[in-house]
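A lone chain, given as structure tokens: the form predicted alone.
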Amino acid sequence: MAFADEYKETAGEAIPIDREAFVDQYPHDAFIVRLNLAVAFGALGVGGLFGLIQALHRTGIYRGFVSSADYYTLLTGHGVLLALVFTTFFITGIFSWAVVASLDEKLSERLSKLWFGTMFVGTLLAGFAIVGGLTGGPVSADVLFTFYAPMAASPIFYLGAALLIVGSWVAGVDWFLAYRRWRAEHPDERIPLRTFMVLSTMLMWYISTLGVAIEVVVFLLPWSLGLIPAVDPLLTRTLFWYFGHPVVYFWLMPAYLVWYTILPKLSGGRLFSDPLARVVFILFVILSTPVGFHHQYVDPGIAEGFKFIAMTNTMFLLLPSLLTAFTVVASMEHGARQRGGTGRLGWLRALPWDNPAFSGCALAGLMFAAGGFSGMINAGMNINYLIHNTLWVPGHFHLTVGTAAALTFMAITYWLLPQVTGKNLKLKTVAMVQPFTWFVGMTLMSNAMHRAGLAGVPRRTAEPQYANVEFENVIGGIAEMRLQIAIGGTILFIALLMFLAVVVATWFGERSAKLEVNSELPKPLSGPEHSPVVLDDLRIWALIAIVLVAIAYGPPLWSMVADGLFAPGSPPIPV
């Protein structure tokens, strides 16, 4: 099948123009690649829909969709079908498009739809216990996307979540036997870009979702059985933000993925430093995890000195995510000056703002930027007393996963959805606008939760009240932040719905005889050859990488678990 010519390169690399399409090469691993989206924009539109009865509940809008108890249910189903189902298969989805295409080389077809079939079971049962909540019967977990004791939730549950991560697991092992397939034959080359990506990324994945296992399957699931009488709260907390911070570079890693392979593509140029890139990776999976305490810091039970390892740690974050700003920003200058762009920042305008699979990317990144401000807020000690547990914290969280990944994925999808279906993209209008819309939504939404939590609102709250208290010396009113909350969910639920409307109709649109796509990326300005080969050796990575968790986590757990490994004790609370 021949391809319209996507991509016209001007720096010397030729790149053929008539190659067949990702789905005509790899039409298993299309399927599977599809599968995972349609569960991951499913997830996303009911999720999105749980979003909105929350922002015009807890605002006081509109309360006449649920009651201020299942707004709970609501608010949990929100979080984990948005920041755990959605994610997962989204980035299960393209990391086995970008496996596959970088190394030439198909996944197992048994195994592939093995780890596809444990994630979607453990959804469903997830699921299934979450909606439960509803009914007033004995099967719900309103436990929120946080879920450690002493909170309880069904037992399906927790069988549900464990096995939507074993899933995922088995998904890293499919594409890692890949990748020894293709190094049996490439035995001098170093690995392809986006499999280095996936591959690092899947390290960090194992080391740090091995807390939040042991949480499920050693406690929380045998305490919800009744086949232990309690666990110790502070240890399965604990254990769940040995993971729960983590998996925001879960999230956020597939979106430098995109941004570091696709977007300089997209942008009309090249990726200005391959080396770079994997330095922050690297930085990814040996800093990501041992950071968790900073969840914890006004947790009794834990020394200062363990925090403050962690907030250190945390801020050493900063240095990947700003050689990310800075080598990104420069890939798509680059690309704008190949397209005739000139000046300082005119150079701007040559950027292609209308397609949305470029405009939804660069203003993901672009937000992504404020989130990291708000993070060092959430990440300092004595600051964080200040916000901790109010609306700051959603706000910040949207900034980051609901925008930096989450309108990434969206974005890219315009671009990869063609690829696996071999159909062109549909309403094409709609998918323009539909990045600017999000971005707008959000920029209420989350502007008005970060001065709401400065001003003290609490968050997970259904009914926040305020008759005896005033917020005047803070910039606008509560009425104000709450009416901007409201708005902004509204108008985000809109750029949902448009951005559902595009997918559908190209899903079920006709397929293509030219596609006006293609998976092939340019080669970048410096490549992998100006970077040391150490780099490569992922297993060097993952044992600096355990060394450190051992040094920020050995000691405090011991300190847990020296009086016994279920004391102090709680009973399960139903909730």
Contents of the next structure:
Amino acid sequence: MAFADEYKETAGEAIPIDREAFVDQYPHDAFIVRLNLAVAFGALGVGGLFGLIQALHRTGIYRGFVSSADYYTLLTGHGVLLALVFTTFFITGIFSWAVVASLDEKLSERLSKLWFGTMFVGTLLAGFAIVGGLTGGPVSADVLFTFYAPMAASPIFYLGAALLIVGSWVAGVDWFLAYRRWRAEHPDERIPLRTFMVLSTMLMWYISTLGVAIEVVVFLLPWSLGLIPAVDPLLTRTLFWYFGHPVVYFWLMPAYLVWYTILPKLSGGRLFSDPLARVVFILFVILSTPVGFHHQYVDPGIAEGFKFIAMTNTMFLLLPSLLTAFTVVASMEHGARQRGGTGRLGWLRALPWDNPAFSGCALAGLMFAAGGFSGMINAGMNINYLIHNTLWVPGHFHLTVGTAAALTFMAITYWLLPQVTGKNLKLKTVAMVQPFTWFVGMTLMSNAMHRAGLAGVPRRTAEPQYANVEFENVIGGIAEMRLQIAIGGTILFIALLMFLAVVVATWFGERSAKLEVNSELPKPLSGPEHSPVVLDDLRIWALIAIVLVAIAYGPPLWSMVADGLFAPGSPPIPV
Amino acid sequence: MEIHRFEKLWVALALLLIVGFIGTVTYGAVGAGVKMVDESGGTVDANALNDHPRFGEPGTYQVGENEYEVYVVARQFLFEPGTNEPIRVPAGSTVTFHITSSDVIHGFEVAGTNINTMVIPGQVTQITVRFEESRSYGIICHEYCGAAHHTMEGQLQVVPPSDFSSADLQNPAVADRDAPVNDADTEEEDE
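Okay, that is the form predicted alone; can I get the form predicted in complex with its partner chain now?
Full complex below, order starting with the chain above.
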């Protein structure tokens, strides 16, 4: 039975199979995937290096790299390169693979080159503007990941950001067109799960990126060029957060795609429930966007009622993640029992912990649970007063995007890279240890960040020490937390180097006649035939999502623009 | 649609948890009276704060028997008042902060308290608090506001009512009406 073969293959005792890899079947698509991965990992390396320098600088362990003023240039680079460039390129890479592999439908060669090129040029422009901050010249973008007006960056930065987003839109068009071609030939079939996940994620992405696109194209770009004299800081900030929380789901949903479709196989089993996976993604489409105000709980100029609506939406957004926790753990348990695991918890030992693709995903999921709980505190409207803009917040998102998404992406690369390069994984021992190293580093860093945040230590600062401020810690000392952050950050950087070493060694290794992995995914225990057909009608869900957005955002946006689109206005202030 | 028995139970528990969270927040707002920062502060012209009757001369204003309003302007890289001279308010009084920015977005966090808010040019952040005990607090700008952001801090001194004098007020005439002030006290207050 094919199923039994697959779990043996993934258990580390690899049965080599003849070459029928993704790269052989779809050479051009594999090339596009590789291009995207290359940019993603380049950004990961540079952004990670910036992260290490920050961890050492702001904790006072070693300050020789940059001045405290230049710290913010690196902080901007760290945020943009990791949270936007690394994630977006990895996602466009894995989504291209997911669509092509699950539909058996090639992407358009011209269109895929166009969107990759657009995103790449955008990245170069934004990166050029950011690094310019170190030279002291006229081009700089020390405005951090959130680029709040009226702090102004070079127009080159805004142009780059706009191109990156527009490029990702075109990528989505490419995938929707592939789906349409497939649909013409398969009029009555259910959408394959991976494609369903890609399309629903992109639907969410189109709706939510509209906010930041309007912010950048209509307001910030003309304003930085001097075409309009002033922008409304609250309005542009609101447009940013309209996009700024859904982008979190843009990072997470691809990780969920991996956890739902590939992780069960790596565990030695199969997905528990395809219908619930579809429900989860539809819930994300509907609920992701009308939540951004939870980043603005303590903003003036926004009525309490709108904040309350965002709070309830945010809390209900826990549901798809809690459902995912169930399905993923159930699928893993099923796999472990197929591998001979027994007992109430004893099955955990039967999982292939020596397979980095598996262990990385499992550890990422585990950390995501912790990050989810600290996120519930952020979402708790009035509890949020205590931790708003403290180190708690980066502590939280280093667990979510920095581990749930990033570690999953790294782990699945160990499985995906051989298929898109036709080369078996090299440095296997390094790869095997890497996810655990990341886990240890992140445990140290993020727990210390969370606790320092409770003591009131602010985020986004080059110097944690203030002349007149004493932080009252609950458990442990501030000095001990700083040390943990520095050690954790260093371990994370080492884990990053390990990952890059494996990638580079594999990429430049020789092509193998036989591959140790294959992309066959076993059928779910409960298949799509058990789910209502209406789930696949993405138009209905898009419409509902737009209605919810209009309810949550219509009135507050109206009250902001009622006194004039650019008022109360502020001219650009160079940093 | 087929849903596993345990899955149904899990969904029910998840929904219970979510409704519970919403319940605690609602209780905090309605029962415990935790009020969110909202639009009640109104808007101002960030480019003409000097012409504003209160932000033009930021500081502590007495508006009632035991009620004070503190106007604070945040700018790169200081709080006025707060940084060069501390914000002073008497213990046991109700204090409403009105905070705005004359340039970029700043933060205003009184470390160790729930006073933690954004300061956005053009908008006025309004927070009302009651300080019972006399002590000093550090104020931090927690939103990145430029190259010297990390130097932006201040101090809030909650002083015993006996130490609070008309010199601490921007509208001393009001205080003189209520209580005579001992000038000798004001000398010691500058730290």
